[in-house]
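The form predicted on its own is given below as one chain in structure tokens.
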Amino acid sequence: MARRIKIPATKYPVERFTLDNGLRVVLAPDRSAPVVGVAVVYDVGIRSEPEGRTGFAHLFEHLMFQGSENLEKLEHFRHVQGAGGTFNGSTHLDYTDYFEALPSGALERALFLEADRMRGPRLTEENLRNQVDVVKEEIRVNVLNRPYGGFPWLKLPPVMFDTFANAHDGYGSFEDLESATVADAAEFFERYYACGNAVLSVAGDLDVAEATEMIKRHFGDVPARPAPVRPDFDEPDLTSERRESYADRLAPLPAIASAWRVPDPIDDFDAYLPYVVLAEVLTDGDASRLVERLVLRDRTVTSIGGYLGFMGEPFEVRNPTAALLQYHLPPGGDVDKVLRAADEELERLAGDGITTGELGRVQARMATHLLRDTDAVLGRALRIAVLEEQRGAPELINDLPRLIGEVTPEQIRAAAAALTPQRRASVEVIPGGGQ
């Protein structure tokens, strides 16, 4: 039997504390380069949107860049870029983040900027209407006027799930976006953008004592508001296969994506991890099971992707979530043949198992990707902020590569055996608008 590959570990120091107003803070000092990454994560995302307000979490992310208590519109941009830094924000299923990467001498500037908008963004009718138009244009570019737009992250959840929270369009409908009011935005901020519902992280060239003093100075007097009660978004697993299709007038070729529910990524992490590895065993590289079978041998698909979570974020998502496989087919491709072949490969893996050598190769590659993702200080700041927000365990950043390496062949077999057609939800893209 081949010897298991030793996975390298990181030893990033992690310091945690909580301010009197409830803001959780995570620091990860690293003096190797004069740069810092700053991230603020709020525990609100697409799943928290109320009915009739689809797209609101993303819209509000835009509003957070339109000025704040002491800053006019566009000043946040100028202050960060003027210091030689970069910035952005993004909306996810279960959280929204805002972040900067700057020279370490500009750390206090970034802290001031984030604290200022945590006190309150400039919620005006002009800003709201302007950003509604910006978001609508983003939808046109990324979904409506793009081949395979929203496939499968917007198209598959309503097939798999029944509840509004899990199934609705996170980009939002134009009708819902246009009906949003300043009062809606103010209520959303008051409820979800509380100190007690946020995590601040700083990684990179910092002195812990100095950074702590700066954080207390800028964030300590932000008014305290408690975190809202987070709903339980869980719903029953599928008991029979679900499958739908839709026409995409811009898509040149057929495609299909399938998803299966997986264990709770927070509360049942040990049972969840094998599915993360299984997705890579199936789809990562020419030697992977499905690429070798469907792309290289059968030539029934032109590309395959496999991942955990509808937004491809295996360690930044809450329950319920799914393992996904997506396929793009050549002209005249047969989606039923593709699904049958994938089922055969899953059955073969569940029955015959996987060698230690094959599994070790996949685990080593996954560990490399994890290490690379957090090598830069901004990637590290974002990862530890979400780990703190969702798990209260930012130190898990050092353990993830090792935990991936500890997944056994027996666990891979069991995970493959669970991906049965009866538990599968699929959505098919019919190209060119044809039926």
The other form holds:
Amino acid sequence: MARRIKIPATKYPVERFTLDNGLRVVLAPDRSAPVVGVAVVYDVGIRSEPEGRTGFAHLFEHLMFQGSENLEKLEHFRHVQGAGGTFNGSTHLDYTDYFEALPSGALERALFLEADRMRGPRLTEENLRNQVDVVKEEIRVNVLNRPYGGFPWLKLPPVMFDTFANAHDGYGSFEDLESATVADAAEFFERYYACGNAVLSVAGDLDVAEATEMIKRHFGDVPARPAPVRPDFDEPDLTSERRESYADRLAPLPAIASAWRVPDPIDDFDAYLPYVVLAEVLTDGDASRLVERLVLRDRTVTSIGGYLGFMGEPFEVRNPTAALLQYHLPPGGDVDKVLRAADEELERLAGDGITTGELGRVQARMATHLLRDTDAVLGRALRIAVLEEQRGAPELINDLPRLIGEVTPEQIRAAAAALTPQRRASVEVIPGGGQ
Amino acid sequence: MTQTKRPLPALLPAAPIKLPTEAERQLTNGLTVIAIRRPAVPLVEVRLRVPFARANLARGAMLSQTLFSGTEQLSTVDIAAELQMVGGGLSASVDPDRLMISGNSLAAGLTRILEILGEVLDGAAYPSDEVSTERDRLVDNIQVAKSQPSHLAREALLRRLYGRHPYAVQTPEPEQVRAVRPAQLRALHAERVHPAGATLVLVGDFQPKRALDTAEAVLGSWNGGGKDVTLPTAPGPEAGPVLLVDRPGSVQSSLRIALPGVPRTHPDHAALQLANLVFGGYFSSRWVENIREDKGYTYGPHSVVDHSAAGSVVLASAEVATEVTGPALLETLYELGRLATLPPGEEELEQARQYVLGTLKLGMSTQAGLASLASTYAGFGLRLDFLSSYSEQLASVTRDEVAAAAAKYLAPSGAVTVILGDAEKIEAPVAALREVELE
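Structure of the form predicted in complex with the partner chain, given the form predicted on its own:
To see the whole picture, the full complex is given below, headed by that same chain.
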């Protein structure tokens, strides 16, 4: 077969420094287009929300857009968009991000806006009630009013995990959302939205010296508050298989998802990385192991997904996390048969191994995906911010394609061997007929 | 909060849009190739757009699903593996105007990805086994789509908007898909998958002229011919009663409104774009600020000027809680009416203007963004330089022109409205505002 293609990498200069108040900053200049990406990442996510307050981390994310010290409600949106930019925020298991992509002449405005809400969002009763309503509509759109809503990211963790932190519904129950108070929000802000618990990143068309000055100007006087100590959320690995099912009244066809615990993505990155590659070996495209077997040959499933982390973010998640495989089945499909066939393929991979050719092509495709993510200033800003926050290693953005390329057939084999039925947690969707 | 207000930093003046280096060539077989340089990452993006109007719906959908299912030399798995070897991937989709093939690979793989593309274009075999697998998958996908409120609402809106025009139905029925045979796919391919009128856009880390040479060397032999098929102009929205589509037990209603639009080259285009933004085309619009940020009726309302080859239309969508369906429609009609009868504020117009100018720059700041934009434009006979003239138009449109466009296109009296939801619960409140027709 053809020669193995050389896996290229990016060479973004990555500069980092810490302000006196503890805010960590990362800059990745690249002047190829007149745009910048700005991200602020706080080290708090779904796992940190208190019991009785499911969905609070996400609700609080909404409140961060509702005005701040110098900004009335709606002003944040208007100032970003009126500067030609786009914005958003999102809540994850281990972090919450806020970000903008803008023409480079609007950089200082974005920094001002982020600094203002880092100093203090306007937490009012009226805004809280309004955003509880908005979040309920978000949950209806994404979970309650559509088939396969929350599958598997909300449905599988409670099968796999036992502690509240890891197992609860991160979107939240309506009851918990409705009982949230302004005092809860103030406390959450005080505790987790400290500048010592945050990373600011800027990627794209910037001058390092100028950007540093601007950052000092706007963030320098944010009062210092240290990061809270993050609890260890680890749980013991499964010792026997777990399997649950639930009826989805809107879903027309069966589906099932399985997950296995994997090594610590931060402290044991070398052991973790092969699982990231394995997920692609199993599921990336028609030439992957499981698609070839289950979709093209057996026809027992119609689509397959495989990824690391319940939110599909292998390089933005902490321990404990999982490797997931999910399948949608044809009418009357047999989920047991699917799981058995997947087990067989894993055993075969663990036994016979993988050729360097097969591994090499998967690695090449993964490099394309990574490089494509970083072509967008915002993709770059977000990734370096989380890499700094969770690992203190933003330069990993340039090294990832190479590191993925260095995963060996032996490591893939060992990872496949670890995905045994005894360590597996699965959740099955029983279709309600799409009525 | 007694603190002195901190001043908002000024924006630095934005430079005019800078177009990337590009080259274009029409090959002797009729294929137009456009190569655009953006070397920021060592990748290439590929977009091939083939005219496909009036292709049979089910066969067209199946063709896009099985185009990469094998050739004389290569199986499905071979094709996927060969592409992966250069970090590449390709996929196909259809709509009522065109067959679209999109993909990307490492820059060093440009020749190879084009070779595989060429092999498929010339020799897709539609093997019966693979066709049968994909047929079942497509049927399942359609069944799942039909359980999605967004899909059902779109289907109902298209039917209501387009009547007998080919745009009216864009998803085949499962039984139509089940009836498709490999020979029909081979026939459709032989008839319609040709370079005449097709455009290939390449964007990436290369010298444009050399990319053109590569494309010519690899795809110059793609079988010429094909026929010129165009669609009649699509009818504009014809106002009438609100069409209510029952979805019992729905916890939300899907509200869809269509209003007349104009193509990109129309003199009113820039003014309508701005009017649409002020209404509901971005987060800082009146509609979002009203029904989300003030009233909490919905999560993500949005409106857009949607362009197809045979017509343009303004589409507004919101998923609103069942119990506030009537009030949400009331506020929507109010905002449309207010914009159609009163000129927008100067500041809010400037804000919308800056937004659209800025997001044009963002859109062309990645290889993928540039490729999709250039390919979309090419489908309407435009090139990237349209961005410069469009930016100038956006910069110079006056408040009066935007007000005139709003009056002409966004008046609620001209709206086609479809609401999918629990009819038993929403019919009465909707009927209090507008005449209702139950589907």
